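Coming up is one lone chain in structure tokens, specifically the form predicted on its own.
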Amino acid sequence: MSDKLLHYGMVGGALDSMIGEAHRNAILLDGRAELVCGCFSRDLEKTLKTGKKWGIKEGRLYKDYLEMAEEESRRYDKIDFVVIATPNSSHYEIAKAFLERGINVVCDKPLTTTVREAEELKEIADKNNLLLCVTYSYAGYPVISRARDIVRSGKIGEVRFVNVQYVQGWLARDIEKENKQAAWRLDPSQSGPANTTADIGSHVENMVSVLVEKEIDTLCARLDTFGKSRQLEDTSTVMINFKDGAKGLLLMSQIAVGENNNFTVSIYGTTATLKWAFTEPNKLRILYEDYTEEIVQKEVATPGTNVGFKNTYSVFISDLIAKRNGEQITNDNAHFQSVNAGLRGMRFIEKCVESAKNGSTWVKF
């Protein structure tokens, strides 16, 4: 056994996931945790090459991820958390079964592809007293949380209005049948009722959630399909009301030709605009009426290192060791984003699919 704080497992991410290496690469940055059994494939031969490849010793390397929630909750060295990264149709049944049996885990967004799963899971990991980490990357930049601040401090006056982008271009062409991320987030079975809402558009609301901390009272939304032959969305446009009168508009596209991960914030106050970009993740504007600008910036970057994943890792780490310790760390009080936010992300979701089918309606959050 290393001398790593945490030890962890991974079901998914086998090693042509670019979303498994950016898990493991983000863990590895913070130090603190070991990978030591995975079930990175359906195909125990992919599982068995990613296993090789991090030194995963081969008798905690699984044929399904069943086996290794029943075998990893037996050891006296089992694993602190479970790292799921694999289509959004089997985070359900993947987190349940590690939750059922003592595990803690973290599950890429969207949680579930229902509100009604993710509720299941949100009870499941508080009976059990267990941490459920929900990956929304870009809230772990360190700016977004002195964005929050500045919010809540006044600084911007009263919020009146919030207007979100995030734009990809990786689906501008019918690239389903030899792209193997593009065919299963555009398939129902795999994706779940929604596309581009769930992929970007649940890091948008988590975003709004996050900066603003209103609750969102009314939605419409307008799901499009550029896309001839595809079933899901993929351009989604929603106008929100928050429960205290402030409004919102929310574009997530991924046929915007040239696009590569261009994600905005404005945040429109009585008295001054803050405003965040993912292409200067470390700096935050705030402009005034008289048209000056005062720029905050947290910290440098550092080149080719995903500050906002790294981070995410980084609180939950820090909580999980903290209730390890003694203290009392909850879903409801975590420094990370927790169960709370995927079953609201996925609210959002359901909603927003709901309001697009029924005409563009407004619908009750």
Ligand SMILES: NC(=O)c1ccc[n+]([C@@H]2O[C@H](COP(=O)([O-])OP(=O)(O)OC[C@H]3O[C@@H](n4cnc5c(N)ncnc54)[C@H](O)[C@@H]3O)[C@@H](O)[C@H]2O)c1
Given for the second form:
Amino acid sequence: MSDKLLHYGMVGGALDSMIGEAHRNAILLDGRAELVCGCFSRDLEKTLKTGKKWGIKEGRLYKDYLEMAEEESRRYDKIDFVVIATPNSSHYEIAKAFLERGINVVCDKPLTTTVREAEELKEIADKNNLLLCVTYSYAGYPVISRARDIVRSGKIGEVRFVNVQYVQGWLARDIEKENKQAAWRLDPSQSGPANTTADIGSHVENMVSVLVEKEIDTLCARLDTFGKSRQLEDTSTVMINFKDGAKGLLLMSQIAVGENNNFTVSIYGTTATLKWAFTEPNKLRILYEDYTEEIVQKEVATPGTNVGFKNTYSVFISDLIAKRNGEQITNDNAHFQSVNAGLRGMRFIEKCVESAKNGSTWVKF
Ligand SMILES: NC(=O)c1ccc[n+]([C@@H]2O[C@H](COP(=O)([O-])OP(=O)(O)OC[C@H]3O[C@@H](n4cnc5c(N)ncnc54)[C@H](O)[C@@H]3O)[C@@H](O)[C@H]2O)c1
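Output the structure of the form predicted together with this ligand; the preceding block shows the form predicted on its own.
The complete assembly is shown below, putting the previous chain first.
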């Protein structure tokens, strides 16, 4: 074993997955934790192949997550945290298995498929004094914390309106028969009650919440399904009323032909507008009444890498180390996006589905 401070394991994220490598590379870039065990797939061959690439000893490659949770929790050198990068419907049972055995959890978004499951994970994590981080990786860009500070400082005045769009084109054609990532996302038994609202809407809700720090009062959602035989939506339009009177409009779509990851945020204050776009993720633009503009740029140490993912882990690992050194870090005061953010995200998804099912009526959040 190396001299890395922390050790972690991973469930899901085999070599042929969409996001597994992004997690591992982000932690590698941070440099303070080492991957020592895993159950990367339900298929043991894939787990062995992924483990071999990442130099994991065969004895710590497991046929299923329960065996991994059981075996790892009994070791004297048990892992400090587990990363969960499986399809949504399995997050709850996997996170629960590790939390109940005393292991901190990092889970990909959306945290679960129901609010009740998310509440239960929070209860278990808090009761066992464990940290549960949700990888809302876009909020991890250092410039996003800067943007939140700018909003807090009053530099753009009072926030009156938030307009966010996150559009992709990869589901424009009905590719779910030949694309496994599309297949599970559009299958309610694996994805939960929503597709687009959960898959990318979860990022949007989190970004809005991090940036403007306002509570939603009511929302009204329309979930559209343009694909011919889909059970879940591929486009989601949501209007929001915040408790303090501010408003918002969110558009999430996966049928926007030619769009890759067009995630754009505009926050309209009484004296200025703040803008962030994933096309230039380390930059903010502040627009003034006289049409002048100020650029706020964050220099990043590793340009060209996924800084949002890397920093998401850096913040979590710093909190975990601080907690190990005796600081009172909990899911309520953590610097990373904790189970609380995951739970709020699940409430957002459930409320959007409820509104849409009731003919796009306004529902209380
Ligand atoms: N944070 C982000 O920006 C981001 C981006 C993409 C995906 N995601 C999330 O990551 C998760 C995975 O998405 P994906 O697109 O990589 O999916 P994927 O289908 O590409 O990969 C899922 C992986 O999980 C494995 N798996 C499934 N069930 C398992 C089980 N019970 N035990 C062990 N391994 C199991 C599969 O073999 C596969 O390797 C989803 O929750 C998704 O919402 C997050």
